[in-house]
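The chain below stands alone and is given as structure tokens, in the form predicted on its own.
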Amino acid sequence: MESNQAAASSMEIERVSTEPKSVSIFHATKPKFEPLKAHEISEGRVQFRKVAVPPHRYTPLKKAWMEIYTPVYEQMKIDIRMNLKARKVELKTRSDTPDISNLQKCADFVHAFMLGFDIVDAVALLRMDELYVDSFEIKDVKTLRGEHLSRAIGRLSGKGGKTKFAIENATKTRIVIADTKIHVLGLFTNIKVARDSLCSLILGSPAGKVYSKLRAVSARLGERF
């Protein structure tokens, strides 16, 4: 009786000690911070941009400065003002200020404007990130002067302008022709093609063979999106 007791005890003693114990685990949960601000970014610091107003257009700037100041002001929430004593456009973060980058976004659309393009096209820089204006001279593709030069920019423009629109179309970008500068706004991928197409008729090459070529290249660019 005794044994059979104390071997009782011992499997009790055993089935206690095979018990697993409850450890309390803590868990430590992930700091959640606020994003940060623009003003915030830089520290409480104001950040600045201005655009340089060039003579030829003042007058368009007056004309348009309120389809210009509402998507600055309102949509970006950045300051605009314009500086009558330096002619310059003035652009700063305020602390509602979403995002630090939208003051460089509107600095390029008033620069875009700047150079010629219309409000239309240019706005399109607010909206996308992938949009950029390239610029270049008739002088950095092939010294021309006098009368070539003249016929050169005739090349480029085409008959009212026909071909400048043919181009525009084919690559989807916007380009203007001021005197011997050259602006082209668009996509990385579109700017190279519409940019072949006005260094080949600057060389000398005629409209039709030119044509022929952004058929092709407008084609293939369609194949890969």
Second form
Amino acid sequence: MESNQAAASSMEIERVSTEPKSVSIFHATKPKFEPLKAHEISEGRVQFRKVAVPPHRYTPLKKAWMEIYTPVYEQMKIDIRMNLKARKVELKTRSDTPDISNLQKCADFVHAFMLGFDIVDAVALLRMDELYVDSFEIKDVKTLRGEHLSRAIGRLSGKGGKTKFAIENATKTRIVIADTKIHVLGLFTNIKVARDSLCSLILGSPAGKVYSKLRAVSARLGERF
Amino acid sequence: MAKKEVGSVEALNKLKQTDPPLFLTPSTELSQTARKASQYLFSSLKPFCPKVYFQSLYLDGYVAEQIWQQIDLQCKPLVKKLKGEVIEFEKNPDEVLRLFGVEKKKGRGVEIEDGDEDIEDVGSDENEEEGEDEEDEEEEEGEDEEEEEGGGEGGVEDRFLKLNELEQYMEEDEAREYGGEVVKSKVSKKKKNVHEEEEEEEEDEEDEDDEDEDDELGDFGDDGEDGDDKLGNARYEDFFGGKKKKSVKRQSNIHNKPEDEEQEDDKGDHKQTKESLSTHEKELQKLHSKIEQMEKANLDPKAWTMQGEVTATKRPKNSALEVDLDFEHNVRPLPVITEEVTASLEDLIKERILEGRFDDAERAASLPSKRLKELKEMDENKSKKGLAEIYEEEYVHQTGLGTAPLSSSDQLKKEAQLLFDKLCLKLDGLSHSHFRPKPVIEDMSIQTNVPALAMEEIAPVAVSDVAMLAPEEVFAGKGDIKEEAELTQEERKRRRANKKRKYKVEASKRLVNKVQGNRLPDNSNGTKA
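Since we've got the form predicted on its own here, give me the form predicted in complex with its partner chain too.
Let us now look at the entire complex, which starts with that chain.
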């Protein structure tokens, strides 16, 4: 055996051994591990996500349910259902969910819809990794009361929403102004730009000034790509 | 005449004796004597006058004013003549000597007259005095000048120092050393001349001195003694009065003096006399004087111009005006505007106008440094694409799989281009010289069944019946095509049955859609836009 082994080792110097050797030998190849499947994480238990539905989004949810359900179930391979009693949307991984991040993405997607974003805009969350949702309140920027607050909100949206749309178009983001709360969806840098312009509007600068700044910044943003 | 003269002289003397205050009171006696005296003087002056108007002074029945005018007539030309003579004597002093040598007595006569006239000066007749005073003074001055000029050459000589005397003394010394006799004669001659001159000087001086006093002709000998006693009143006669004694003294001195003094005197005399210096000695003298001057200049404090910084207090008043000062001017001197300058300028202007070459400032053309960025128009409308679609398009553009999406500016450009093409076509049609077909625009548009020619030409010559659409485009169908009227009963039934069948299929489809549509009545998201 030893002679055989020695002969084998001496003879097989030129031949490259394909079989993986035992771990005891140091210069063994790196072990390959397949990525864990979603349901294998936490020892095969199923992952859950639950997204609460605010009352003002209940009817829109009912109307747009199919549009939510289809991409989540079909593309993301995540189980989704609406718990009417608890007024929550529940998400669950399946056995054939390819990636664990899908669950989170779907949860974010549903959450974005709950905040007030459109389905077409929220779907971008499913498709792109780098998109985020940033929320802040008007009182975070400046303490305003009564009429001033109303005027600030009016300034933010503009006549017929034109200021909001202008910011959206310039920075490639989506903005939702829900009373005193403001939500911004988009890339991180774009969110920053949009947030800056919104803050300047809250603080009182006129729309024209914001536009000029936006123009400069958006050009720079566009150049990067 | 002699009696008259005596009477007149008496009258003069009488006038002289009267007290001055008496002249103030009018008295006929005084006036008579005064008239007589003036008449006498007039006649005595007549021979000297160049122009004789009156033979004698007319007194009878004439007022003082008239008598004065007669005297004035005589005096004025006489005064002029005397002035002229004085000027002549000033120019030619030799004539004076001649005059004196020849007309000695005349001079003396003049003296007497002077004396008489002096007396009259005291008198009250002012008119006469003025004229006569002038005469007196001028005559005296003339004499004095004659004497002085005769005596002095330059400023060295005066009454006391005579170069002639010095020369004479030197010659005496030389004669004593080398040969005596010849010199003595000269000396004696000179002595005589000197003596004569001195006598005359003495007399005149005495006259001058004794204007107010009586004539005192001092004795020559006494004067010398007086001079020794009176040290304060040193006079001419003290030095030169004892003429003979002095000259004798001189000669005795000459004999007594030892040779050393002579030599010293000689040297002194050498130095002082200019004639006996050699050229070398003259040069040396000049050099020495120059050296002395320069040394003196060096020792003295410098002139204010050489002193460096000098304030106004350290220099004499207005001295800066006299000196040529050099200033550094930082300002260019102003151009003097002359006619030539203005003419040249105007010519230049005219030339420029003709050329049209005005040196106007040209605006520098701004170079396009970098490509003009397309200003993004602020789109204030709600974006029609969703966020995902926007990113999708961007991604596609980045990777290069698809074409870049048309930006709003491009669309606008396309629209503008379209409009312009249409306009150009219409304008070309107006000319009709060259046929230009309509540009092919790939557009989805509805083709109407219109005669083709109408579409191609704007001004159709003739209208054709050729339809735009092909028959199959008009109607695409297969089989026998029959009208309603041509159909048989069975065919009508068959048609109706087919129709019903189709309708049923559609109805069922609609129902299915309706069922599904309950959940999604429209494609909106449920949110109010």
